[in-house]
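First, one chain by itself in C-alpha cells, the form predicted alone.
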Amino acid sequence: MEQEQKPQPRPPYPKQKQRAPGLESKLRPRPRFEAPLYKASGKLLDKRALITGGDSGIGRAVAVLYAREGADVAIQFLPSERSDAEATRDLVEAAGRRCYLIEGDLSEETFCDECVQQAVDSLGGLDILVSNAAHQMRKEKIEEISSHEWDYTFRVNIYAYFHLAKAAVHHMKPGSAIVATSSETGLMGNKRLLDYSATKGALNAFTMSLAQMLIDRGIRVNAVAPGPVWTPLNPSDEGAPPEKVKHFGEDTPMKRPAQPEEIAPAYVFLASDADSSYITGVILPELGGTTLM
C-alpha cells in the first residue's frame, strides 16, 4: 500500500542557539532528510557527486537520495562539523554507495581547486557537483555588516562556487550536471540579509550565464531556490535570537518551513538526464506556495 506523508513539523520550534556553523544533531526538532515516500529508480546509477555542505541540512538530504539513486558520493565539510558528516557517510553506506569525507574552507580558493581534485581521486571522476554550502548573518542595518563579513559571505557563496565549477568542468563529460543552492532571498532580497540576498543573486545570475556557455560541452547548469528550510544555518545565525528561530518559517503560505526531504528531490531531478535533459539555466523556486508572479 502506498504510504502517506507524515505531517512535518510546525513552529513553533523550542528556543535554540548555536555557534555558526550548526550541527544538525543539536537542532530540536531533528530535521528530516529520510525522504520515506521517495521511490528511487536508478536514476543516477554509478554517477560520481561533490556535494559541498554535504554534512547537514539540504547537503546531507541530497547526498542521501544521490546515493539511493546509485550514485557514489563526496561530501565537503567544515572542521567543526565533522561528526554531522561522519553520520552522514554512515547513512550513504548504509545505502550501499561510497561517501568520501572532504574536510576544509570554501572561502580559500586553493581548498576549493584541492576539493575537486579530492573528489575526482576518490571517486574516479566526477559526473555531478553540487555547489550547496553558504554562510549568512541577519544584520538589522547596513552599517552593521563589516567588510569582513561581507567578503566572507561572497567568498563562501558565490567566489566558491566559480572556483569549484572552473576546476570541476575540466574532468566532467557530456551528460553531467551542475546544481547550486539558491535561495528565494535572491529572487526577492531580505532586508535582514543584504550581503547574503547579493550573493545569492549572483549565483542565480552566473548559473544562467554558466549553462549558456558549458552547453556546447554537454553540461548543464541549474539551481534551487528554496524559502525557509528547518537546517542548522538558522539557529547558528548569530542575527537570529531564539525567540525568532522558535518561529521560523511561519510567515510562509503553508506556515512552516520546508524539510530538507522536500527540496532535496529537485536536485536529483536536475542532475538526472532522464528527467531534465532539456533543462539547462533554469532557477527552480520551492517557496511553500509563494508566487513570484
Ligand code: NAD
Contents of the next structure:
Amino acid sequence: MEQEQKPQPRPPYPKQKQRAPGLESKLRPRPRFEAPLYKASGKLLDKRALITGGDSGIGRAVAVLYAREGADVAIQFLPSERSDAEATRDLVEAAGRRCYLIEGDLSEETFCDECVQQAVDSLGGLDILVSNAAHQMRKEKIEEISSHEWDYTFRVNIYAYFHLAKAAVHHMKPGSAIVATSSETGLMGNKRLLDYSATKGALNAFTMSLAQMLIDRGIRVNAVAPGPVWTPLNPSDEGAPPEKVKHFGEDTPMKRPAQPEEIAPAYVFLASDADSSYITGVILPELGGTTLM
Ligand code: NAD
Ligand code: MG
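Given the form predicted alone above, what does the protein look like in the form predicted in complex with the named molecule?
The next block holds the full complex; its first chain is the one shown before.
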C-alpha cells in the first residue's frame, strides 16, 4: 500500500540566527532529508558524484538519495562545516555507499580544480557533478553591497560552477551529467538579493549554453531552481532577521518552504539516463505552486 507523506513543518518556526555558512545540526526544526516515501531502484548504480555544499541542506539530501540509488559520492564543504559533513558521510555509508570529504573554499579557482581532482582520485573517476554551493546575503539597498561582497558572491555562485565544470568534463564519459542549483530568484529577481539573483540568472544562461556545447560529448547539463527551502542558508543570512526566519516560506502558495527531501529527487531525475536522457539545458522550477507564466 502507498504510504502517505507526513505533513511537512509549517511556519511559524522558532526565531533563530546563525553566522554564515551555518550548521544544519543547529537548525530547529531539523530539515528533513530522509525522503521516506522515495523508493530507490538502482538508477545511479556505481556512478561517481561530486556534490558541492554536500554537507547540509539540499546538498545533503541529494547525497543521501544518490547513495540510495547506488552512487558513491564526494562532498565539498567549508572548514566550519566539518561536523555537518561527517554526519552526511555517516548517512551515505548507512545507505551502503562510499563518501569522501573535501574541505575548501570554492571562491578560489585553484581549489575548484583541486576539488575535482580530489573527487576523481578518491572515487576513481567522475560521472556526475552537482554544483550546488552558494553564498547569499540579503541587502536592502544597492549602496550596501560592497565591491568585495559583489565579487565574492559571483566567485562562489557562478565562477566556481565554470571552473568545476571545466575541470569535471575533462574526466567525464558520454552518459555523464551536470546538475546545478539555481533559484527562483534567477527567474524572477528579488529586491533584497541583487547580487545573488544576478549570479543565478547567469547560472541559468550558463547551464543552457553549456548543455548545447556538450551535446556532442554526450554530457547533459541541467539546473534545479527551488523556491524557499528549509536549510541553514537563510537562518545564516545576515540580512534575514530572526523575525523573518520565523515566517520563512509563508508567502508561497503552499504557505511553507520546501524540505530538502522534496527538492532532491529532481537531482536524481536529471542525473539518471533512465529518467531524463532526452533532457538537457532545462532549468527545472520547484516552487511550491508559484507559477511563472
Ligand atoms: P546550505 O547552507 O545547506 O548549502 C550551501 C552550501 O554552500 C554550504 O553548506 C557551504 O558548504 C557552501 N558554501 C558557501 N560558501 C562557500 C564557499 N565560499 N566555498 C565553498 N562552499 C561554500 O543551503 P542550501 O539552501 O541547501 O543551498 C544549496 C543551494 O540551494 C544553493 O545554491 C542555494 O543558492 C540554493 N537555493 C536555496 C534556497 C533556499 O531557500 N534554501 C532556495 C533556492 C536556491
Ligand atoms: Mg552547510
